[in-house]
Every structure is written in structure tokens, then in C-alpha cells.
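The form predicted on its own is given below as one chain in C-alpha cells.
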Amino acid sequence: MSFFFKPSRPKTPQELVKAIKDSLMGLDTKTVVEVKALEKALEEVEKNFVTMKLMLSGDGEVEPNMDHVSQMTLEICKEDVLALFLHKLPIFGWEARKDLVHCWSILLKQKVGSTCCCVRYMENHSELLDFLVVCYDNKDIALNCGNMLRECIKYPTLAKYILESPSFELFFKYVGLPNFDVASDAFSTFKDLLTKHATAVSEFLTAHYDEFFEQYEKLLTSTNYVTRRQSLKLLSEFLLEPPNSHIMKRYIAEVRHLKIIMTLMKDSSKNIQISAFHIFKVFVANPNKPRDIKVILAKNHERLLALLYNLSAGKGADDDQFEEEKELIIKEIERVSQLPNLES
């Protein structure tokens, strides 16, 4: 006698979501002692993700159908299931995450109708975003996080809620954690905060200027390398965004930042030296310098042009162009300090 067993019928766009919300709720009333009921309940969460990210990207074989996927992404904002992924996120397994990981991407660009639900609904409950940001204190979860939250910076709404948010601020302490990875992904996600969006970034600076170079003096200034490095790559690089024209005006006539530019540029770091002098040049060219700048310039000029005479371009750089710059900077250099009247 045999039996014949019908295959399990694939679960609806509805059903899985229950399905998911079911399991992640199950992992509430799981507590340390019923390890097995905790495991199980994690391996039911695992065995829904795979199912989700099947229905939102399918096999390699068989393309995602399209109706499904926004059924599904609906259901999910609807039941609160974008909470609870957050939320449940530090007690999932490496497999779990991934899995996450790559769906949440999915969903956030996943359109109904005109509207992407899952940014609606991140703008929100912009509490999650917080979240995802105070989530880099947790090794264990950040860089899931941080991937997370760098699908969220693409979104013009959702980058601006951050940089507005007072956990913003937490960025200039976790790009310089001790943890190197953590630390790197840290920056990866200031960095698409600051360059992602060029007008959100413009009206953030415009209103929190001082607090923000207060701050980001410290990472200019901080004994790790890497860090010295790279915000002061990423400062040339928003500050010759063209909405921030207003923002680099008034940071070039500041002379607390010439004096910090101008002590980079004497780092023994060859790399450093070359990003410094880049911003240093737009100083000194600086048509309308303010008598303070001219000041700082005259007083140290001989130092200075010893510097420049000494700088050579990177490796991979256009050497005419460099030496060109470099000379037009000495000139000007030599015109500022024979200036009258500069006696501070």
C-alpha cells in the first residue's frame, strides 16, 4: 500500500506575515531557562525569513511575482512587523540577520502605487531610526544595523530626520570606538549622512553650525589616524558641495580653522598633509580673507611657505596641476605678508 503525500500549499503574502509576526511575538514569552523553546522559536523566525526573502527576490530561477511582494510589503507595515524586526533584531541568529538584512533593502524601494510603505512608515515611527543608530553600542548588531540604516540615509525624509535628531551626535563618538569595524561602519553611515543629500545637509548646517564644527574639531584633532584621515577628506568633500557655498565661506573666514588646517598640514602623515593642504588653498584664495586671516598668515609665512616648497603631490595625483596650485598659493602667501598694517 502506498501514500501519497500533496506537497504543502506556499503560504499567501498575508499568511507569512502572520506567520513572521507569530514567531517574533513568540520570542517575547521565551525566558532564559526554556533554552529549547527559545531555540525553536528562533528556528521558526529563521525558517519565515528564508520564505520572505524568497517571495521578495526569489530563487535565481524563478523571478519574484511582483503582486505578491506588495501584498506582502503592506501586510508588514500594517501589522507593525518593520517594529518588531528592529526590536527582536539582537536576539536573532547570524542567519536571521543576514536574511533581514537584505529583505529590509527590498522593502524600503518597494513602491504601492506611488508611495514606498515601508518609508512612510519609518517616517512614521522615526523612533525606529534612533534606534538603528544607538545600535552601533551593540558589537554584536551594529553592522547589520548600520547596513540597515544606510538603506534608510538613501531616503531624503528619513537622512534628515537623523541629522536633526539629538542621536546624531552619538556619530562623533562611534566613529572613533575601539572596535575597527565598528568604528569604519560607523563613519560609512556619517559619511552618506553628510553627502547623500546636499540640501537637507545645507539647511542641518545652516542652523547647526557651531555645535557641528565644535564637534567635528575633535575628530580633526583626534590622536587616531584614521580618523584624522578620513574627516578630513569627508570635510572637503561637503563643504565644496555647491548648496554648502554659504557654509564654506563662513568656515574659511574663521581663523580657529585655519590654525587647525594649518597643523595638519604638518602632519607626518604624507596623505593627511596633501587632503590639508587642499582645504588650506581655498583659505588663501580666498578673495575677501578677513584681516584676522591675513593676520595668521603674514605671522607664519616663512613656516608656511617651508611647508609648501617641501609638499609634493600624492601618488595618482595630477603633479601640474598640484605645482600649479602650490604656486599660486606661495604667491599669494608673499603678497599677504608684505601687506601694511597687519600687526596683530
The other form holds:
Amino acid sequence: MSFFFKPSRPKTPQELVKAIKDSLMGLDTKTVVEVKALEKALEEVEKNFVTMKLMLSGDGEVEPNMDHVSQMTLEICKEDVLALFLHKLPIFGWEARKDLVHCWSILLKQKVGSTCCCVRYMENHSELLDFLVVCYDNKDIALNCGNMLRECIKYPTLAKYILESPSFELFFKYVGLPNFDVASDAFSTFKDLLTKHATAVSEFLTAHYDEFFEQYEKLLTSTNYVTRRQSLKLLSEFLLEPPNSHIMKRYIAEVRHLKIIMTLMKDSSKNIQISAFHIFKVFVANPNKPRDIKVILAKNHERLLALLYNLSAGKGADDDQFEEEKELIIKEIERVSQLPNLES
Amino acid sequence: MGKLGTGQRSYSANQNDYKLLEEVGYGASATVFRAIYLPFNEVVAVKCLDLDRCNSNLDDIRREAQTMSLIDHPNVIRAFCSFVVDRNLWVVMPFMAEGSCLHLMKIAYQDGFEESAICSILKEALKALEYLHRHGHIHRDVKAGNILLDTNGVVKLADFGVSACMFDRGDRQRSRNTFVGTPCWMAPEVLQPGSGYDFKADIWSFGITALELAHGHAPFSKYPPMKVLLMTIQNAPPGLDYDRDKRFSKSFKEMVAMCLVKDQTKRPTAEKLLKHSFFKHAKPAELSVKKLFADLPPLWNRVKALQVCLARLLFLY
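Pass me the form predicted together with the partner chain as well; I've looked at the form predicted on its own already.
Next comes the full complex, and the chain you just saw is listed first.
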């Protein structure tokens, strides 16, 4: 007799948020352990999420009503529904999770007045960001949470929070997880964190230089091919960013880093060899090479030159530039190896 | 809780749990094996992708893995799991015992299938496209070689080698303007510089796939890629209007013509196309598709037979 309960008119944003909140609260510990009750409660959540998605993004033909979207956003923050979304997410079904991810990005970018109130909410409830990070441990929801997390870190304040949070360190573990899809998602987030907000990253690297590169070294020397290749590529991406130039200068003055890059130039993968060369060249081209860097280059110059002669960029348009750089680097290594005062 | 059940069985990311058997398919940088997942003693397909052959970067592959894990539709091949083994990525997928439509045509139906089988296959593939488009994904490589068949007649669309996500802005946008896929199946707007790629390009490829299933090969398939490119842009769209096409119904011809309109805005969406009269009377795939495999040897023998044929051809030249 379901026609008795059919809604006679569309819900207002306030009513819908209340219905969402009630249905989420319905997923309490008592319900969750009972199969039938849980099924029913989840159905309710799913139904509400479909309505929410419709209100926030329209149905492809009808554009959403922006007033409703604003009211809905405000109400969701006011009623702490944002926190409920995340805490209950592990219980949701497949479609409900996807609908939530879809709505999440719309909610975050929604401006009410001059502020993004959901971003503000996340700033004030930053433990939710840590919650999203540790979701990488749960294979079933890792990708949904990863998507939501990347939406969050588009905003500098939220990205900065994670960089400084103890949970950031977990990424060094997550990017090497055996499941490729989860590890890939974690890596996408890790990369965004280290490349999207230059000043925040630069400040972070300055303050945590030693811990960070100690951890990063583990990625570069990982036995997992993908971890090695990606982390090497990413290293050159953020190290060569202008705001990080002081980090780069510090990095290329240290022998332990040079040794790792030299090992990567000998990797069995051609792609890794070439990426390594693009960092190695900075060590060599550095006009203010410290003495111990020069000593390493001089000591290994024969092997290095042999390696470089065999290295080719493969097919590609930047072939000429590569050869030119290679030649300069070879010359510089030869010069360094002939310096008289390096023996000791 | 049907929808919750999708993650029911989980497959390990440990190579020792998989025993690779025969090779059942191969491409530029990937080989597909029939394999046994030892803990369940279950037959699966394992696609081994040589990552060192993918130059530039791994971003596309990472994205493909993420996309495939967030897809759940009975007509779309889903990855059970994927993991790195040496320099390869292993992607574990359901094993589709009869291989691709392209493969089946090469071995037993050189001149294409009969209409009722085509109708069932296309309808299943279109359901997959409708789902992907609704979730913001463009497939970008719809063709008979990517429509896989199982012994029970189940039809699934495979291979997101080049799929892009429409919801994303930024770097993905760029990758969407690059030239990927096979020219025979490509929409005119995709072949022209400047114009972007949208989901209507899949509808064109779908129309070409219909012709492919009807004739045993895609139109222009005997020409070199550059020639195909020019013909797609300059010639009138191909269709079912040769003498040999008399055997096909009017509604089939009409459906194909709707997909193969050069102006992408005039092409129907997947959702609309599904409602076309051609698909109204589609027989269940279990019946019309299953009939196609009667009396054929198992897939792995067929692959071997095909390889022998190809080798012989090469030898002749």
C-alpha cells in the first residue's frame, strides 16, 4: 500500500537534510547487526542520496536551483551531516557511496556569501580529514574516500592541514600497498599534496626536510617497480618547482641522495634510468658542488661515463635536448675527475 | 543486499595465488592469459601489461585502475584486482570463455553474424555504454574486439585502455584531446584537431561496430590509417546500403544511420538509442549469442589455430 506514503510534494532543502540526517542516524549499532533492519535503513539512505544528487546537480535536462543548493549546503553544515556522511560511509552500499562522492565535490565548492561553508566546516573538524586518510586501509571504501580527500585538498588550508598532520606519514605506506588500484589512488593524492599548493609545500619541506627525505628514500629504493618509477618522477616534479629551489639546493649537496640517484641510473628499467638522469644532471651541473660530491663523481667517473654513453632518450621530440644535456654532463664529470686536489 | 554483494569475494594481490595457463589474447603491450585462482580453484583471465613499454608516465594506467574499480555493471568487465609483478601490472578479470566478437568472426563468421545475434550483442554493449556515460566515463575504444562473450551468452564490454573521465577538469582534459584508439572506429570530430572528445564519439564507434558485426570487418578496414582518417572526414558516413545488406531489417539500417551522423549533436545518447525499435525485439543474449559457439573448439585452441594461420600468411609473403 505504498501509495499512501508517496510524497505529495517535493521536499524543501531543509526537509531533505533532516530526512538525510534521520536516515543516517538510523544506521545505529543496533540496526547494523540485523540484516533485515540494515537493508531497510540503507534503502532509506540510498533514496535520500538520490534526491540530494538531483537537488545538487539536476538530472541532465533540468539545471539545479541555486537557491536550493545554497540552502542545502548551509543546512548540511549546520546539522553536522558532513561528519555523519563520513562516519557512516563504510556501511553504505555501492551506489550510495558513489552518489555521496558525486555530491561531496559540489558541496565543497559551494559558496554561501563569500565563504565555502563546507570547507570551513572541514577546517574546524580536521579530524575528518585524518579519518579520510586512514580509509586507505579499508580496501572497500579506499577509492571513494580517496576521491573525497582529493576534493578536500584542492583547498590550500585543508591540504596544509594534512601535510602537517601525523597521518601524512601514512602515505609512504599506502603508495606501496599491494593492491594497485588503492596504491594508485593514494599516490594520486600524495602527488596532489606535494604539487598543488607550492607555498604550503615549500614551507612544509623546509620545516620537515630530514624526516621527509628519509621516508622518501624508502620509496626510491622500494622493490616495487611502480613505486620506484613514480616516486622518482614525482621527486623531479616538486624538487624543480621554483618555490622549492632552496630545498633542491640542499638536496643536491648531499652525498646520500646522489648515491641513490646513481643507483637508479643503473636500474634495469629504461624509464627509471632516464628519470634518474634528469635529477642526476642537477647534481653535476650545480656550480657549487661540495667537495664530497665531487669526490664521489671523480671516484666513479669511469662507470658513470660508460653509463651515460649507453643512455638514450628513446623515441621522442626532446631527443636533441637530451643529447645536448648528456654531453654537458659528461664534460663536467670529466673535468671534475681531473681536479688535482680531490685525492686524500 | 544485492548491491552490497559486489565486493563479496575478494581476490588476493599475490602472484603465487594465480597459475597462468594458455595465452588467449595479446596486444601491443599486454598479453592475456587464462589462469586459475588457486584459493577458489576458479578460472579467471589475467592481463599482463608491460609497464616499462608505457613511456612518458603511468598516470593513465593509474587512472584506468581507479576507474575500473569504481565500475559495477553486468555488461562491463570489472577488474577483480590488480597488482605489480616485476615490471608488469597484472589485472585479474572474469574469464570470458568465448573471447571477443572480432575473434569469433575471424575464426567462424568471416562475413559477419546474422541479425538476431547482432541485435542481442549490440543491445548488451549499449547497456554498458549507457551505464558508463551516466557515470561520466567515455569508453573511447568501442569495437568488436572489445566486446567479449562468455559460454553462457553473457556479453561484456572491455578495455578501458584509453577511457577518460568527463567530470574531471585539468590534466584529464588534456589527455582527452590526444589521438588514441583505432582510426576505423573513430568519429570524424575526434580525427579533427581542436574539437574535443565527448561521449557522442562512443555512439559513432558503436555504429561502426554494428557495421563490423554485420560484415565481419569495419568499413575502410583494408586501408592504411591516414587514408581511413581522410575518408572518415571527407566521405559520406558508411551504412548498411550495399546489395549484400538486403538481408538486414529496416530498423537495423535506421539505427546504424542514426549513430553515423557526422554532426555529433545530432547523434542520439546511449539512453535514447536503447529505446530504438531495433532493440525492442532483441532476443535474450543467452539464446541468440550462445548459438554462435555451437561446434567451435575451445578458445585457447582457437587462438593457437589463428596464430598458425597468421604465421602461414606471413610465410607466404
